[in-house]
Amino acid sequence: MLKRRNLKFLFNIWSISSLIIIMFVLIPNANILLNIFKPANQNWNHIKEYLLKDYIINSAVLVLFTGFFSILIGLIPAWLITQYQFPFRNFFKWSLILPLAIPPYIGAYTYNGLLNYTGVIQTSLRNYFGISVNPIYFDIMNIKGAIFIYTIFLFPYIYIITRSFLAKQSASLVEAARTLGRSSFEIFWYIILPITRTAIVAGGSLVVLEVLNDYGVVKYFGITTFSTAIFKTWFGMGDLISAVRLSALLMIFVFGVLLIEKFSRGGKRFSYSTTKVRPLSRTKLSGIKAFLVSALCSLIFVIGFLIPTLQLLYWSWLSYAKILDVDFFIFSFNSIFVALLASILIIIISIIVANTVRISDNILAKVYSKVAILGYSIPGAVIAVGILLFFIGLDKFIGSGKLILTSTILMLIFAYIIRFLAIGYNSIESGFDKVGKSFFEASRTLGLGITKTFFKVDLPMIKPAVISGFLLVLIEILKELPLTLILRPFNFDTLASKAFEYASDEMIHEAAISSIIIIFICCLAIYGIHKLGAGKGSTDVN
């Protein structure tokens, strides 16, 4: 009887569906591994001899410095908002997440437009103050400028995770330190910094993965990295073999970063042996201290969100008459349609895999959970190359002599699913973790099947996690650029690809409306997630 029950768990509709899904997730990566052993050509020899060193150095510099400054900017406000009460604290608590709504490539051309010779800053200095400054001091189209852009738009990853971690820490540590006469700086340096190490590393690894995945900023600033090299090799030279080799090297780079992240944690865990853990109680600031803390949070919010958004709104006002035509509404519809469709599919797939992992206590289920989150750690350009190989192979297998599946919306949505499945999966898994298995087991004991139990018992309970996961995936797909640029069908534009094309053609004002729509939708989604996170019985979307 027991064996029959175990067989039902192993071979039900959930486990079989999950197995098929996981096989599809693995295919792009397997394609890269299989093609890497093909003989090198002349292009690869040229890349290896003259270009590869620059790709490695530039990628490493961007990763190291962006990671360092993002930690600095993300950690300090997270600590201040958790520990102190000061004017506008509640506003800054969620508004410092908003820079995440602005894709770094949109931030890059916005700040370049502000700071270049004809931008508002230099023009104002010349016309109103009679000051003529050497334009080189305002030039951000270099590797330092790229680090600034990545830092100011990606630091919320560290801010969100660290703030969430600090909010759950016991007040006893800080109170004990105060009793022993430690200053605020000493408490931060000797207590808060060590206990938040795992949260900082987790947030920092997300920032690093985003930097390695990005194509828009480095292309716009003319910086050669692995992402730009893959695009150039594939589109410029039509050389798939060299693109695959570069993709494989980038994967090694990424896995190296993830290994460093794993070892840097050193297996350290800061947990409590008692359930009576009081969260940190906030200290009220007044006078100059309250002003300085509010000013610091204001400065981060203004640079990371307010300035670029206002500039884009101004450019939108200047260019809307020229931009708002039938084509604009078509690519806006394209963007929202593929984002909604892919997000719905990702959430359905995430639910299937997460529910299988939850109800199946075996090694296979553990493998599923690891594979489901694999795609987010692999840069979009690498996934794009793997999926291209897969779909070209499928077309050859069909044998029609034409590319029926390659360069279609189906291929693009498939790529989104592989890349962003981890976001949906983590959110759903978090929801399942919170509700536990007791209701599931009770329902099974009363005779309901796995599927009926899911729809009648589990789904209503994990509804906040489902909505949060959907919104998070929607944000990422709307912002996504490398996958869209490589895999979109001919003459198929999205808001992201059109904004990037306008900016690349020096039509900055024309790019503003597409950008502001992306930011507006992402802001709404972030606010929705924030409200869900603050609601009773919600899931932890971080």
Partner chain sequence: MKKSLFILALVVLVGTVSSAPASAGFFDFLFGKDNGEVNLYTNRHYDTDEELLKQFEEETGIKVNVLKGGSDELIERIAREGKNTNADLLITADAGRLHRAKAAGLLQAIDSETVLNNIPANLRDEDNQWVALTVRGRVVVYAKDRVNPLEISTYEDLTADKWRGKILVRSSANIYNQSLLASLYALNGEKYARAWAEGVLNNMARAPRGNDRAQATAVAAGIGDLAIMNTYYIGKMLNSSNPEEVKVAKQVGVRFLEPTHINVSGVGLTKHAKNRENAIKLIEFLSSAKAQKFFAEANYEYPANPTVEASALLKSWGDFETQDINLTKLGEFNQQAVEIFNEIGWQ
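With the form predicted alone done, generate the form predicted in complex with its partner chain in the same format.
Chain only, nothing else included.
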């Protein structure tokens, strides 16, 4: 009897669809990874001798410093906002997520445009005050500048996760400490820091993955890292095998980071059995303290969002007459359309796999959950070619002598799914985690099937996670670059690819309008996530 039930678990519609999905995710990646086992060639020796050291040092410096500063400016406002009541608190609560709407490469172009010799700061000094400053002081195109750019546009990952964690988990501890007369600093140091450690590491690993994968900023600033090296070796030297070796090294690095995250989280799971979580009662700040806290939050908001956005708006105003035509609306539509379609598919797939993993406690299910997030730790360019090879293979298999599937929108959407499944999946998984298994088991005991239980019991409970996961994926796809550049079909531009093209042709003004639209849509999505969080009290972006 028990056996038959187990079998049913293994072979139901959920596990079968999951198996198919996992195979699809695995094949293109395996295609690439197999290249690691091919013997090293001469290029590889050249790379090892002259270049590898720089790649490692630069990547490590970027990751360490960006990680450190992101934690600093992610955690402190998260703590202030959950603990205290101060002017504009409600506004900062969500607006500090907005820097996430600006792709780092656009941020880099914008800040350089602002600070360089022809930018508004230096020209105002020259033209209105007659002051010529040494431009070296305004130079942002170096490794310090890159750390600044990554920090200011990526810290929200840490902010979001630690804030929602603090809002949910800290109430009783903090109140107890307050009752015992501890100062704010002591509470921060002895309670907040230790309990948010896992949340910090979770957010931090997202930041690290983004930094390691980014291509736009480091290319523009002339910093050699693994991601520029992979492009250079593969496409510049035409050497796939060495490029894959570099990717493999990078992946070892990434898995190291993920492993640290795993260990630091220990076996802890944070699920709760009721859907109500008691919020912390906030201390009201007044006078100079209130002012300082508001000022700090404003500063972060201004640097991370307001300044670059205003600069882009000004450039849009200079260039709109040249840019706004029918084509512009077509590729805006393309961009939004593929992003929506891919996001919907990712969420459906995430739900199928996450639900399968949750209800079947076997090794295979554990493997599924690892494979589902694989794509996020592989550089976009590497995934792109894995998928290209896979589709060319499919077309050969169909055997019409033409490329029917390759270079289609299907291929691009497939690539988005593999790359961003991790984001949707993590969201859905944490939604399931919070709900726990008891409602599911109760429903099963009462005789409802898995699928019926899913629609009647589980789905309504994880709905906030579904929507916020969907919006997060949407944001990522709208900003995405390497996959789109390599895999897009004929006559197909997206907002991001168009912005990048203009910017890389050294036409930053013309890039501004596309950038502004990306930022605007992402802002709407972020506001949506925020509203969702506010409405449900307990659910936030994870």
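Residue numbers count along the first chain shown, from 1. None of the values given here were measured: they were computed from a predicted structure. Heads up, when I say rigid core I mean the largest set of C-alphas that superpose within 1.5 Å between the two forms.
- In the core-superposed comparison between the two forms, residue 479 has its Cα shifted by less than 2 Å.
- A movement of the C-alpha atom of residue 212 falling short of 2 angstroms is seen between the two forms when the two forms are aligned on their rigid core.
- For residue 444, the Cα coordinates differ by 2 angstroms or more between the two forms after the core has been superposed.
- A C-alpha shift of 3.3 Å is found for residue 466 between the two forms, based on superposition of the rigid core.
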